[in-house]
Each structure stands twice: as C-alpha cells, then as structure tokens.
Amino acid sequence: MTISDKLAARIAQTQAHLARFRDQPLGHLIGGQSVSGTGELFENRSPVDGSLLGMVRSATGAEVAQACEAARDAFPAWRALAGSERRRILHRIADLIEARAEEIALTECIDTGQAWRFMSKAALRGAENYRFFADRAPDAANGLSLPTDTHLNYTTRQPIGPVGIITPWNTPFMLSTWKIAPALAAGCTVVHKPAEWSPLSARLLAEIMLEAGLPGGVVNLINGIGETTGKALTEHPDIKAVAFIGESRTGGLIMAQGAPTLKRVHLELGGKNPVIVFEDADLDRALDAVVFMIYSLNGERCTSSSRLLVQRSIHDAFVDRLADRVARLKVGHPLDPDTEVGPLVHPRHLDKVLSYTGIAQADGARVAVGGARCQRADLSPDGCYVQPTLFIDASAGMRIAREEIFGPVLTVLPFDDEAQAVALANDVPYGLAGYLWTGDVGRANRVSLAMDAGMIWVNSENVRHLPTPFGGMKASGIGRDGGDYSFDFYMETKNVALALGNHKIQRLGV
C-alpha cells in the first residue's frame, strides 16, 4: 500500500490522538469523574485497515444505574441555575469544540470511516449546535398568556428530569450535539450512550463539557452494548425519556422497554428517501444534489435520497449522465482531502450493504456501477472498503427499491406522470424525507404536499436551518428536533388558570 507523504503526516497526526485510547480501556464518565468500569471489554476497531484503536468497556447494570443516579441528584441544581448561566457555559462548551475541532475530526474519519471533506466541518456544526440552543435557554420556560373574561391562563415550560440519549456511528459528534446541546437548555440531565461502532468522539465531547464547567453529573457517558447495557438505560427508573437515534426496529424496542414506567420517547430513525426529478427540472442541479445526497458520508445518514424517481422522458439520459459520475466517484482513505467515500464503518455493515448486489440481480435489477467491494493497492484489503453502486431497471416492490441499505447505493425508478411519481414515493414503510425537483412551482407545492415525509426540499440538497422541525413519518420516527420543537421533548407544558374572582361557582348541597 502507497500513500502520499502529506497523508502518511496527517495519519501520524491521527494516531497520536488516538494514542490515549490504546493505553487503556474507554471505561464512563459519571458524576464528573471518570470510572474504568468492571463490564465485559469489547474491541473497537478502525474500517480503514481493520487496526485495534482500543478496548471499550461495556457498563453493567449497576454502574449504568451509577450513571442515573448521578443525573437525577444533579437535576435539582441544574434545574435552578438561571437560563443565562446555562447559556454561558453552553456558549463555554462551543468555543472548546471550535478549539479541539481538528482533534475531533481526524477522531471521527478513523473511528468511523466518514471522509475529511465532510467530517472537517462536522465538529463546528456541533458548535453551532451548543451556541443555537444556549441563546435559547434564557428563554427556554416561556409560555403563552391566554385569558379568558374570568380567569388568566398562562402557561410555562419545565425541564421533564433526567433523560436518555442514545446516539448512532453515523456522524456520532454532531449528532451527539444535536441531541445534548437541546436538553442541557431545557435544564435537564443526561445520560448518553453513543454507538458501540464509535465511541471515542463522545469521550471528548463529554471532557469538553466538564472542562467547560459543566457540573458533574448533568452529563454522564457509559459506554457498551445496546442489547445490555442500552436497554439498562432505557428500563431505569430515573430516566423520564429517551431521545434515540438509529433503526426503527431498535426504536420500537426502546418504546416497549421504556413503556413500563411510562417515558417519553423521541424516536428519529430509519428513511428510504425518494428524490424525484421531473422533466422540467434544471437537470444539471438535479444531477449534482442526486449524486451528494447518496453518495456523501458514504451513503450512511438517514436523509439520504436513496431511490431516485425520474420522468421515462428523460430517464435514460439522465441515468447514462448518472452512471458516468458514480463511476468517478473517488473511494479512498478518509483522511485523504480528495477522498469523497471512505470505508463503511464496520465489517457487519459492509457485509450487509454488500448483500444487496445479490439481492438487486435476484430480483431482476441490474447493476450499472459498482456493486462490490472496492479493493486497490493503495487501500488496505482489511479496510471496509466498498464501490459506489448503481441499481437501475428496478420496480416499487424490489427489496432494493423498498428497504434501508444504508450505504453509498442508489436505485433508480422511472414513472410517467405527477400521480405516479407521489404514489412511488410514499410507497415504503418509511416517511423521513423528500426531494423534488421541478421548474413548475405549483407542482411543487401539489407534490410536497402529497409526499407522505416530515421534511421536503424542491430544488435542494438537504441544506438544515436549525429553528425548523426534523423528524418524519411513519416507520422513521416519533417527534421534532430543531428550534423550539426540541423543548416540546425535553420540557414539560404547564397550564396555571387564576381566577379574576367573578365568575360563578356552582353550588351545591345548600
């Protein structure tokens, strides 16, 4: 294997980060201190070459009980701390991140796979996170005055109590931001479970919040397995929700191990995403949005435009254009600049986006590009390495066109008419997003209104505002992050009626 000499310093570079998780177990953070842990180790090992980055140790019952415990007593003080403490040190935590943003970035391209050219970015979009909600907290309780001729109701927000987040191994950092950052504004504790794939960057983020300020056990890390130690979090007691992120098949287990003691669950899951492209579109636009939004971070987020409607009137050409670009897509090491898909993050992953080639041909799909594991003399033959694949002359009902691969895989469905298009679209379990495109602006409107999906973007790539609403439908999920959407979760409604003395009172036994 050859690399460049300005990639062989900035893997050195990588590797005296990760030096400190080879030297010992990653063991928890609870109470604002770190504990070694006595769970069972398991490994954690790089897609990139298949190298050991170090041993994790999986929490055990007791010690995620520890966890718990430690939220609950730190939630009455927190609780109280004015709105704009809490903003300072949310705002503290920001400017850390923004500090540590390289050191968390080469983390994430090793521990999950994820390109530089996205993941470079990603540690200060989980800043923007912290600074977005901070500015909110001071204002995070407001309620609404709503009188009547006899009475004041107003009504005001507080914080639901200790809180579950489990997060998943795609983008882990940002994600963690997106789900802690709300609920620390809220005035609730937490405890957060990142995915057993990649842990580490959860272990800085969480150092950075205790550098920051943050008392000891607002915020506690445990690290493990999902079917242990996350099912231990999600039955306790203490913990009054559980903000999850990942599968729907593991968010419907979450919701029946969390209904005995009756927590609010927040649920963003899975997404067969359609991107529908008429033949009126700016075809050139569309082709560059259809290409990213599978294709970057390596097909693995749950918005990726998966299934790419086209009008038959321009499918072919569109598909032949289409074809020419994946087949230029550049696989490569994530720390490599140019690289634009890296290796999907765990061999189990690799196995199963793999097994869909199998599937598609069995089914009657035919592969245009890709459709095997990407293997070069300059990438390591252990790394999970796979090529940008293409399905094409495929129907509604193929496994492909209808289940979440969830990897650098796209299907293309050709339709005839508006009608067509809306009824392919919503025809999967899932109901997370949607893409049109289209130069007719009340097609535009007709279509997004008819697409069964939380989240539509008409000529666009999936380009985030942080006040607005993400979640979706269906089989993807439960609830809204963004804005004050994320409150309605992490904070209680309360409605307080005072009577202005003059209304009637039945009376009764006189």
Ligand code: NAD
Contents of the next structure:
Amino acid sequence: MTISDKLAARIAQTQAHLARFRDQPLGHLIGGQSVSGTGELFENRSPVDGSLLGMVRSATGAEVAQACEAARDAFPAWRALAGSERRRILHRIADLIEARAEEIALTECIDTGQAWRFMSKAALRGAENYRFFADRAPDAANGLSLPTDTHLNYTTRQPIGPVGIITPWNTPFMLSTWKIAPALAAGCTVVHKPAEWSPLSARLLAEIMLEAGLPGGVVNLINGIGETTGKALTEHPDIKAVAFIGESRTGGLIMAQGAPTLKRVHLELGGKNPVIVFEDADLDRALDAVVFMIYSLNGERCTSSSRLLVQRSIHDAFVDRLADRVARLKVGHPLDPDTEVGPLVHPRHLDKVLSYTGIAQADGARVAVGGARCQRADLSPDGCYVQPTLFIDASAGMRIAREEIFGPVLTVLPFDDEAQAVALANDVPYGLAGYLWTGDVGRANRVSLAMDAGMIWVNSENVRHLPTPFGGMKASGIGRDGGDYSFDFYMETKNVALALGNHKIQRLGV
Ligand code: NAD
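Same protein, different condition: the form predicted on its own was shown, now please give the form predicted together with nicotinamide-adenine-dinucleotide (NAD).
Zooming out: every chain and molecule, the one shown earlier first.
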C-alpha cells in the first residue's frame, strides 16, 4: 500500500467510528443515563475539511442542575467507598482506554486537527493518568501528625464534594483525564463540560468510565456553550469547586461566577512561554527542542515555547538554521503518519492566528517563514491549514512578543546578557513555563530561580513527571496539578486535636 492508500484506509476507519455522532445530536450523560436534552443545537465541524461531524446540544439550566444534583446524590456513597475499591475501578478505566486508544486518537485527530503522531500517545497518556491516581487513592486521606505536650494533632483529608470540570479544545482527551482521574481518586463526584469545538472524545471517556463500573452520577457529562452551560455549572450551589483549563480571560469570569457560592477554583490558563538559548548551549539539541516546543501539537499547547530569546552572538546563525527547519515542517492531513502540523481547530481560531501576520508587519517585525494559509492540491480548501510561521526582528513591546497566539507561530527576540534574558523572559503578563539552554550549571540555576514561571525546564523540552507540580504564575493561573497537589485541590484538610490528659482549661463563670 502507498502512503495515500494507507491514509484512505485510515480515513475510512475513522469515518466508521464517527458515524454514530452524525446519526443523532450529541447530548449528555447524567446519573448514568443518556439524556438527549432540549437545549439549542450547535454544529461540530471538522477542521480537516469543514465537514459536519454532527450536531451537539447545549445543556439548559435545568439540565445542568440535574447533572449537579446527580453528582450531589452520588457523592456520599462514592466518598464512603474504600480507597482500594476506587483504585480498582480507576485501573479498569485505564484498561478500557488502552483497549480503545486507537479509536480515541482517531476521533481526536478529526475533531481537533491534531496530528496522529502526537494523538496516539495522548490517548495512552490519559490511561497513565488514571493508573497514577488510582494507585494513590487508598492514601489520599492521609495527613500529618503534629503533636504538642498536651495534644495529639493529626490531619486528614476528605473529598470536597461534587466538582465541576471545564476543559478546552486543545488535546481535550488528555486534559480531561488529567482533571477527572484525581477528582475521582480523591472521592469527589464530577460534572464535566468539554469545549464546544471538540466534544467527541469526552463522550468516549464518559462511556468508558461507566462501562468500567463507575456508579451512575459519579461522573456526569454535559455538553454546551461556555457562556450559558459552563456559567450555570460554575454557579450551581451543589458544586463545591471548579477545575478549569482555558483562557486567562475566561478564568477571571469563572472566579467571578463562582464567588457568590464561594467556590474553590483551580485555573490553568494561557502562556507566552520563553525558551532562552545561551551561546554556551548544545545548539543542536536546543534547536531540536525549540522547533518541537512550538510546532508540535499545532502550537495549540499551553506550555509551548512561543518566544525564542537567543543570545545576539549566535542569533543570526541559529535563526538561519531554525528558518530552514520551519520551512521544512510537514503540514498535512492529521491522519497521515508523516504529518507534523495539522489544521488548526476552527476557522475562527485560524483567522485569529493569521491576523498576527498583519500585526507583526504593522509593528515592524519581519516574517521569515510562513505567515499565511497553507493551500495545496492535496489539502481541502475548507481545512484550517496554516503555514508554520517564524517572526524575526521583533522587540519586547510588540503584540507578537506579548500575546498568546496559540498556533504554530514563533517570535524571535535577541538578547545580550543573562540579566537582559531574564528581564525579557519575565516581561509578559503570563508565567506558565520557561525553558533554558546553557552549558553553565551556575547560570542554569540563577536563571531558573529568577524566571517568574511555575515550571522551568533546563536543557530539556516539556517532559512531564506526574508527581511534580504543574501550573502557572501571574495570568497563567492559580493552583497546581500533579501528584499530591491535585489532592490538595479536590480535598479539604481537617485537623483533629485530641487532649492527651488533663491540661489546664480556663474556668469562667465560676
Ligand atoms: P476558553 O477559555 O475559550 O474555553 C475553555 C472552556 O471554558 C470551554 O469548555 C468553554 O466552553 C468554557 N467557558 C467559556 N466561557 C465560560 C464561562 N463564562 N463560564 C464557564 N465556562 C466557560 O479556552 P479555549 O480557547 O477552549 O482553550 C485554549 C486556552 O486554554 C489557551 O489560552 C491555553 O493556553 C489554555 N490552556 C491552558 C492549559 C494550562 O494547563 N495552563 C492547558 C491547556 C490549555
């Protein structure tokens, strides 16, 4: 079979998986039951060619309330279940994700435009998230012993209650598992609202969780528009905490919407992450990482390094090599195994990303590579394909150096010395991740400590270790995910003080 025969077979296989979504509007899963819903319908189209994947229902206020009440009613029994039993069910979910990993990945590729080479791993990463938190479920309640002369203090954790989980359209399956798995392991029940531009894999995940034996109501899935369905979820009094991944502006709205009911919020928001390349770095490896960290996942990645800060002494040579690599990136159909950059998620997002070419030029920067739609005979003219783009001759005040573009677009800024590199790195509203490349261990530590970002990678791209904290500073968010940090969010810490004997009690009113 030639590549195009193989691709045609892949597309046919995917269409068979997707047929069910075309047959009837995608509704909700509430209390273990499929609910078709009565709310407005919206279209879900593929960014590959603009074809209609199906219609989706937006949950009404009453349906959101029904889901929150189902989560509330399921909470006492789920919370009371032994941690070992929660562990067993979560491992079963991981088994079923692995068994359907190909279907999940194919669905995600067509729904979001992400390339197969990355999505096939993302589905398996989702299973890993369940296994990781499954194994921690039995000990999630454990706390500290803090004795004094008179009292034994001990802390314990208990699940906060039903939680709302709101996810974005970039790698939606992986991000949903990343939030839902620790919530369930902690003993919380969940109402999940996925993004309206990529609702399909959330349905597969919810079905898998029910099939694995999760009791009805422990996880509920509602589809819908953020400003209505999502808002109602964040306002519902039965929801005790909201875990949100999305744009910084939406994060602010969610805090405000949850304020009257005193919701705990965890916000994982946008980024404009720097990668700093010093002249003493291993420049071959640095180049590989720079290209990977902005052009993989279509650049639709919160931790992408969208600003390259490169030392002036090596700037021209490094940028020449970079431009050559960017120009060679393979844009194509997401199911083609050779594709490195697929179509962007939605025509509105495509327009936003493309608008930065004009913005860059108006501000005085230069387009070294790309900057326009990618139009080729083998790509659908209705697909959201964009040329991988490199902006050079930029300066820190320009919009391309400050705003999250969230596409395969890199802005290069030169610097002279370490102090200027740090100043440039920190000179944005965001503070999610920072990357730096240097052969000097002292400099690596100094710069890591000086960067205002929640996560720093030195001489590395974004390699995740699940127990480590994940999250951002400044406009990039509030709170941390990963390992025990996730449990701190989904659980309340309680202190019990136990008198050891007859300590003195003040006697009043004697
Ligand atoms: P978005 O904020 O537009 O939407 C995210 C979700 O919020 C969607 O489900 C949407 O329906 C919902 N929503 C929108 N308005 C709402 C409201 N008023 N109340 C409740 N829910 C509402 O974000 P997006 O465009 O889908 O995702 C891209 C963004 O996500 C980027 O900024 C990216 O950096 C960020 N992101 C951050 C991380 C991280 O870990 N920090 C990870 C992935 C993505």
